[in-house]
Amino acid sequence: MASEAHGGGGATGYIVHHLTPLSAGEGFWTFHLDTLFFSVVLGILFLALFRKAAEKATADVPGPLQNFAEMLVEFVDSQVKDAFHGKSVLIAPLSLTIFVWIWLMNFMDLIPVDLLPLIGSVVGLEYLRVVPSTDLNATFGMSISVFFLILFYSIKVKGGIGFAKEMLLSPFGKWMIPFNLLLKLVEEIARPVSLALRLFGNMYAGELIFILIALLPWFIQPLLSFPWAVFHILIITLQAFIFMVLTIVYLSLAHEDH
């Protein structure tokens, strides 16, 4: 049944179908204009839920909602307390919100596939991609931010002079300056680029393993699609949590006064 939806281009009209982005403008300015929404709903959820929890704070018995946030408050607590060796106000509030935002963008991918998409059918969207951390742009998006960040701290902590000298100095002394600067750009643009592929190639395969359940007969979809569900709760959280660990330590680094 699912391969014959969409015009009924059959299963690999299904699947092109589902991975085609529902965007605006042309070349450089095509904004994704589906990862764009679901990004910003998902951001605003997250604030407005842990409004509410600080709100409703108390310091009698805790209702769920208040024991769901300090429990994750906890948990990236600890994960900055053993990763993260300087001093800053921001790293912790910022851990938090990218495990938090990529875990609820990851958690797109275990809603079915048809549901979103034949609600966006009814209202004249031809395309619907609901999963944002499955787009390229929105992953590399987040890792840059973070790569901006790491830049900002080397040179406000370090120096403009000091943050030079790492670049053009280490590892191998004055003498092979230019050697030094291309391996200290490889390193440093690495960073952002492994973050964004990492996540992305997680849940892009996640996704299409979905898709490819959908094009089954329907009596076997229950038998492969629940064990993948179940599976994929784990992937998308393992994937928030390495995205959140990797963007502790680089900053750390950053941190770092040699």
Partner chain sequence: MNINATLIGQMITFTLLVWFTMKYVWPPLLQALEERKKKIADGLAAAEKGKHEMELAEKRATTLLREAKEQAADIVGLAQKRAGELAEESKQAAKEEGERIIAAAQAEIEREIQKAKEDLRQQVSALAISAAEQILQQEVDRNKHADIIQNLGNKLGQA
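Go ahead and give the structure of the form predicted in complex with its partner chain, now that the form predicted on its own is out.
We keep it simple here and write out only the one chain, dropping partners and molecules.
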């Protein structure tokens, strides 16, 4: 299993091959086609599923799909209501999208590590990295979008002057303006960076361990890969949940006027 899909280099080559994305383009204008493809497919899967449930949504006895969708909606809604006390049409749907999309992208981790790259190599794809959330671009794509939303709402709710005041005058008052600004900038920038890196780190490490297990002799693999997969179900859900909750918290902080 360990030495069929790549050109050589033994264990290191196998690992590197698995972690190399299928890309097109040069320099900054490189596109990770596998990341884009799988995230879009999973996003469409999410939308199709939930749109179907929403179209048929009735106040009467719900079907299984509607039940499932409603369960998630209520779960997300209660999280939003706990943390966010304002009124916003954006935050709850945003949170639902984040939770389900990240969960689906993380779930790609549980597909056997060699399965999709093998299929890819059959149809002529040299590299295939199937878990979008092991790509920093995917995690930063979401966290930077969230960061823009934080900035947008901060300025919208507090006004330009209010936001500037908060950036410059807290926590130490007007005599420490440069220091305050530095602290605030670190605080603001740490949010998207920590969001993206936390998710990326967890998923990347998890995937790496699956790859390492795949390098072991076949009779040991199930013993390790089964418990790790079970544990991983918890991790992928937890990471999706953490990303969602922190997004809600950050956005509710942006709505608070000091």
